[in-house]
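Here we start with a single chain on its own, the form predicted on its own, put down as structure tokens.
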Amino acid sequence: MADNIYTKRLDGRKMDELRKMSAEVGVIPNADGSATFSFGSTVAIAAVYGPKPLHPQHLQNPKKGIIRCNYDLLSFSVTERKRPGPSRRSQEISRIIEWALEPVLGLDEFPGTVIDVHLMIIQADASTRCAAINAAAIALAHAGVPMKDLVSSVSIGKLDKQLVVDVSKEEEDYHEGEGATDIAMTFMSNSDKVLALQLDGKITPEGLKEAVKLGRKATKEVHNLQVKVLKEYLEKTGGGD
């Protein structure tokens, strides 16, 4: 078997090291809940509105509420200007984020309602959907939506044969050897249950198991930051707005 070509990360990080993370709660005053979350240069902002009555009425679920996510990138967030408006990719990611968040939400308490989660990437350097999910989880907690657990997300990459944590755009474009594989994974923070997993590229079943282990470990750091900023916000505001 040929040796692994990728032996040193392009930005100098350790193989299992996340980029510098930051987060903030309550960034949009008119929203019911809001937050930002960043991995390095990737910055996501989330705004939550609801629960509120769902219209038109025939779309209502009489047994529980629904979550509706809208993910997109600002035109200037990427190197080559993106055409304004939703794309097929952004619509697909919106659905995946809904699937990742729904299992932890107490939607049974709000029949006939909708919770709208608007997610905007204001600066993109890979791992955008993961940053968006992390921001959404904080914003939902800020909005007071009942949650069984927090949700934390991270990308694991395979560059040639090497697994790495939190892929950057430069790594995402790696083409040597076996090239780049990107795996976005989302976990229920305390139970470690996998809520969503997207794989772009190729990896063996054994490699995927190792990637999930790395993802679980990395999302512990994400979860710690999410809890930290929520606690700091509550202490600063005396328990709420």
Given for the second form:
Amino acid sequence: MADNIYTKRLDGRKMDELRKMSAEVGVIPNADGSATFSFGSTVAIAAVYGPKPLHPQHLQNPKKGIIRCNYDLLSFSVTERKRPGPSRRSQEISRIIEWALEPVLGLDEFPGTVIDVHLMIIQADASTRCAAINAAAIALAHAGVPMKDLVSSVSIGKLDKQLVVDVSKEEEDYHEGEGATDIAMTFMSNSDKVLALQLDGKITPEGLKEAVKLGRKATKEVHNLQVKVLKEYLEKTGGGD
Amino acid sequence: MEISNLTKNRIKEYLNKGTRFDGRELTEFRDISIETGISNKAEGSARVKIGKTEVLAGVKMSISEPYADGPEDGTMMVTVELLPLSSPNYELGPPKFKAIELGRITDRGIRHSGFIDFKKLCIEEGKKVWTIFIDIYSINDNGNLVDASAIAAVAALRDAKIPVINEETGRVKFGEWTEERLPLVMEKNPINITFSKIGNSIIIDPISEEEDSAESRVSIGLITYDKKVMISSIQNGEPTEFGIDELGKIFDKAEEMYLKLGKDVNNKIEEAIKRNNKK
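Next up, the form predicted together with its partner chain. The previous block was the form predicted on its own.
The next block holds the full complex; its first chain is the one shown before.
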């Protein structure tokens, strides 16, 4: 079998190195909770409104609250302008994010309500859904929604035969050898539970097991940052704003 | 539609004993039947039945401008319509989320498998490429439309012939076809296998009642690449918590199923196309 040809990352990062991450809590004063999260030049902003009464009432669940996510790219966040408004892609990703967040939320405490989570990508450079999920988790915590754990997400790539952490747009378009495989994975931060898994490309089942392990490790770094910014925010505001 | 808790609990009781309502093993597919050439106006078409579940897929092609990021690449679009004739649960109107999701999963399964050689669908670089429309309709939904749609899409693609181009207008001459088939990479043989989690059990090819009882699912697209079985797409559905080891077992099972099912489906498509050619 041919040797792996992706031996150096296009942006010079180590194979298991995330792009520079940053996050900020409380960026939208109107929202009950809000945050930004970025992987390099991918920037997501999240706002949480609720729990609040759900209208129309027939959508209410009398046993528990529901979560509604709305993920989208701003029209100017990508090279070729994206037509404003929901697309098939954004509707699908919104639902996947809902599914990834729901298991950690104490929705049983808020019957008949809805938590709206708005997630907008301001600047897109791959891993936008992962950045959105990470921002959403911080914003939900900021909103004071009971959570049994934080949620952390990262993309693992396979370029030719090499696994890499946090795929960039350049890497996403890699065509040499076996090409690019992009695997977005979301974990419950403090347990080994996988909350969402999406893959496009090609990888052996064994390789995929490796990739999941690598993703688990990388999300711990994401989690550390999420906790750090939440703590700093609490210290700065005393939690009362 | 939500089924009664009574039925859900009974399904779980059965699964805990390792059986199912229709007597199948937990990871056993129902019988699959495939017909091609079911609509002669289409470039290619197929009818796929998995047990009582039935879908139709048709391929139509037109000439269009390529996308800016792929001036030499043909394009493809997959849509799934859940017809009200196929189930009391479906209503008329714009596509709801389930149809969008089915279309997206099927699209990615085909697109990322490398089954279609998009470069060979270029007519004039940067100006003209073939666009392949794959439209899938549910005829009877008795569960597992997702795996059925993927098989139907592959069968319709393999059945398709490229239309004749009108040299003067540069457009497709409707109703006339060349003898040329689509540029497909047969060895890749893409298949989609969806695993559903019900209680502590993981099953494949659920019937409707099982699908409604499932807490979550994960669809895995597989191909053959470099003589190895590879996973080419994954998508999970519904809120879920999969253990890392549990997922590992699913990946292994998917590989094992692919080796069996891939061959079976491949043979059935080949037979269907042969039968069709004789007509």
